[in-house]
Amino acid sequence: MIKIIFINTLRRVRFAPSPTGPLHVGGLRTALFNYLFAKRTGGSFILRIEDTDKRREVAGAEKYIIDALNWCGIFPDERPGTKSAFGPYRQSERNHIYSEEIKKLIDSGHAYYAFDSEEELASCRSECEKRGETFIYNFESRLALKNSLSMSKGEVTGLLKEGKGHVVRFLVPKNKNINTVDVIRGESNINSGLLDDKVLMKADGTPTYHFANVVDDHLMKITHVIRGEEWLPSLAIHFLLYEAFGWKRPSFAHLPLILNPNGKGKLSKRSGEKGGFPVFPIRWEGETKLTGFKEYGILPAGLVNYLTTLGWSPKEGSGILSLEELTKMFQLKSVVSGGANFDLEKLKWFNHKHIQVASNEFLVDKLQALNDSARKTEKKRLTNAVGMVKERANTVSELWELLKYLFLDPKEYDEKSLKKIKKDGLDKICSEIISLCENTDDPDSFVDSLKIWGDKNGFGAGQIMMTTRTILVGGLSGIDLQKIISFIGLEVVSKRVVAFSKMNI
C-alpha cells in the first residue's frame, strides 16, 4: 500500500498553453483530462505558458487562460508564480536552460548549425516543385546545403564568431525505425526518412516547440504527456529527441478532437458563430469581443460535465457528477481515439441537470452577474422566483425569462393566447378578478374563488385560467397559476388587469 501510494505522489501532468489568444473549448478539455488524471492518481497538474514565440503572443493572453481554468474549477498545483525547483513556468524566461540543453545536443552529434538564407531554402522547395518532388531537409539534401555538417570545422567557427544568422537543426537519424506508443491510439512506427532535420533553436536564439517542449517535460519531471491529436506528428521527432539526450520518455496519450456539429472538421469559432454558441469558457475582452458559456448561461459543472464525455464516459448509470466525482472515475486508459461531435443541446441537458442541484442562492447570484434586470431586483424575492421556475430551465440566463412576470408587468400579449381568450365574456371575467382582489383578503384562494364564480355564471375553468394567466403572464406560459397570484399579489393582479381592460385587445 504504501508503495503504491509513493509511486502515484510521482504523476505529473502539465498542460501547455500559448497565449496567442482565448483558450478554446478544445484547450479547456485537455486540460481538464490532465487534472482529472492527475487528481485521480495523487499527481501534480502543472500550468506551463509555452510563450516562445512573441510575434503571435495576445496582451491579456495568460490571465484569460487562469482565469477560464479556475472558474471551472481546476486549480494548477504549479503554475507562473510558484516558486519551485521546476520553475519558472513561462517558456520565455527559461531562454538560460535551453542554451545549456542544445549545447549538449551539438556537442554530441545529435544537432547542427545550420546557416541557409530563407531565400536559398526557398529555391530549394522551389527547384523539387519543378521536379515534382517535395523539399525536405534531411540526410537526402543537408550535405548540399550550408550547414555544419557540411562545411570545415574552420568555417563554422568563423560563421559564428562573426556572428552569421544560424538556426540549430536537429540530426534525424537515416533510414531508422521508429516505434512510438500511445495510451489512447497504441503502437506505431514511421520511417525516420519521412522526417526533417527540425529546427530547434530558431535565428533569435529562441527555442521552437519540439525543443523546448522536450526540455521542459523532462526537467519539469512530467510522467504523462496528454495534449491534442494535432500533436501526433510530432510524436517520432519527440521519441528520436528524449533518444538523443538519453532521457527516459514520459507515456504520451493524444486526446481526440472535438469536431463541429455536423462532425465535419475541427470544432472552430466560425461554426460557433454560425450556430449561435461560443466555443470559449468565458468572455473575452480582447480586440474583438467574445462571449464564453459563462455569459450564455452555462454553469461550470455543467461544462466539465459535458466535456468529460467528448472522448470519454464515465461507467453506465453514473448520472450528472461533480468535479469531485470526476475525478474518483476518470481513467485515460478509457478515453477513445474517435472525434466527438459537440452537441449544444447535449449541454444545454447537462447544464439543466446542474441548475436542479444548484442551490437557489447560487443561481441568484450566477443570474444576477449576467442580468442587470435581475440585478435591480430585491435579492429575497428573486431567490424564491428561481426556486419556482429553475426546473424549466437550460441555462442561468432562461431564468430571468422564466420569472420576469413575477416582477414585470407584461408590455406585450401573446397573439395566439390572445385569440384563445377572445370570446363572450372576456369583460365579465375581468370585472369579476379586479372585484375579487378588492374583496378577499386570502390571495391563496384566489384561483378557487375564481373558479367558483365561473361555474355559477357558466365560464368553464379553462377560460378562466387562460384569462387570468394571459393578462398577468403574456401569454399562456409560466408556472402554477395559484403560485403567480399569490407571489405577485392581488393589488397587482388588479392593476395588470386594469391596464389591459384599457388596451382594447
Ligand code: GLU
Given for the second form:
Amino acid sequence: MIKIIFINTLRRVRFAPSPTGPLHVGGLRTALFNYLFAKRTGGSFILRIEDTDKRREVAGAEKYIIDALNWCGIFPDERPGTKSAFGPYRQSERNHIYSEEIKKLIDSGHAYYAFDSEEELASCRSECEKRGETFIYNFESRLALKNSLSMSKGEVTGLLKEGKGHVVRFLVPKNKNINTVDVIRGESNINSGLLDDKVLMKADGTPTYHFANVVDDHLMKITHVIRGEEWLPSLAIHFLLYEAFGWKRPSFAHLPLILNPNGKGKLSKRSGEKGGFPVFPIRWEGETKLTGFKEYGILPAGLVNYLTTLGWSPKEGSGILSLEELTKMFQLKSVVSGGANFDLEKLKWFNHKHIQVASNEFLVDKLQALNDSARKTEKKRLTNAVGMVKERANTVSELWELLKYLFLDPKEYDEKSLKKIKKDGLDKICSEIISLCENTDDPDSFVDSLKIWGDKNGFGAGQIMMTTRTILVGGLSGIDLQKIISFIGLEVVSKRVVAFSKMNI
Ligand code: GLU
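How about the form predicted together with the named molecule, since we already have the form predicted alone?
Entire complex below, previous chain first.
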C-alpha cells in the first residue's frame, strides 16, 4: 500500500503591535484571527513588539497587550523573553540586525544615503506647493536632491566620515507595475510612480516600520502576515522590499475594519463612550483610566466568540463556540473584505450564552473580582444564588443586580410597585406574613400557605404575591417568590416585613 503524506509548511504568524497605548478591540481581533489560523494546523503564534518609535511608546502598553491576550486565553508561543533563534522579539533590541540588513540593500543598489536636512525638504515641499504640485522624493526628484545617487562617491564617503546626519532611503523603481496579492482581497495593481522613496533607516540609526517589519517577518520565518486593513497601503512597498532582498514573500491578508455601531468610521473610544461600552479588553491603568470589557462583565469566551463574527462567520448552526472549537473551524479565506459594525447587543447575546454554559463557581470568581459587595458574600450561598439567576444575565456584573436581594435587605422600594400594593388590607397581609414566619415549620410551602390564608380572607393570590415580593425584593422583579423565601429563610422574611411596616409607606 502506498501512503501519501502531505507535508504542510508549518504556519508561523505574528501579531506585531506598537506599544503606544492599550490594545484596542480591533487589534485584539487581529491577534485572535492570527492565533486561530496558526493553531488550526499546530503552527506558531508570535508576539512581536514593534517599538521602533520610542517617542510614541507608552509605559505599561506592552504588559497590557500580553495581559489582554492572556485574559482571552491567547498565549503566544514566542514573545519578548522567549529564548529562541528567532528572537529577540522587541524591535528595539534588534538594531544590530537592521544595520546588517540595510547594508545589503545599499550594496545591491536598492537603497541609498540621503543627506537632505528637514529644512531643505520643507523648502522643496513649499516650492512644489506654490506650483500647485505635491513634492515626492522619487525617481523624478531624487537626482536634484542631496543623496548618494546625485553625489560623487568621494563626496558621500566624506560626508559619512564626518558624521553628517543622514537617512537611508529605498530606491523605488521607476514605472514598475507592482502586482500585489491578498488572500482576502485578491490581486491588485499599482504603478511604482505613485510611491515615494520611503525612508528605511532614520537619522538616529533606527529602522522605520516598513523596513523593520519586512526584515523581521523574513528572519522570523513568518508564513502569513494577517493584519488590519489600515496596512493595505503599505503592501506595495513591502512587495518591493521582498523583491529587492530576493526573499520569498509570506502570504498577506488584510482584515476588514471594525466600524462604529452606526457603520460610520472605525470603532472609536468616543463612540464607545457615547454608547456606554468599552472598546478595550481589560482595564487600562494609564494616565487616563479606561474600563475594559472584563470590568463591564463580559467573559473572555463571549468576547472571543463575538469578535470572530466580525469579518468571518463559522458554519451555519455552529452556535456558541469556545476558543478551542473556533480554532478547528477558522478559515482565513472565508474572511470577508467589508467592514463590520460593532454591535453591543450581539456581544451581550454571545456573552449571555457563554454565561449559561459556564459553571456557577467560575461565575462567582468573576463576579467577586468585579464587585465589592459580592466579594463580602459567602461563596457557597453566592454560588447557589448565581445558579438561580444566571439565565437572566447578559453580563457578569448584572448577576449581582439580579441576586443582591437574596443577601441584602432592600434599601428602597420601587415607586410603581408600591402604588400597586398600597391597598386596603396591606397591614393585614404584613401581620399574617410575620405570624406565619413564627408559626410554620415548612418554609418551602410558605407561598401556598399564604395563598390559602388570602383565599379565606378575601385577598387574591396576585395581591398576596405582589405584596410579599415588593417587600422582600424592593420591587416587582426577581426569581420565583417561593424560591426567594426558601433561600433567605423565614427569619429574614420576617425582619424585612417588620422593617417595611415601620416605614409608614
Ligand atoms: N506595528 C504595526 C501595528 O502597530 C504592525 C502592522 C503589521 O502587522 O504589519 O499594527
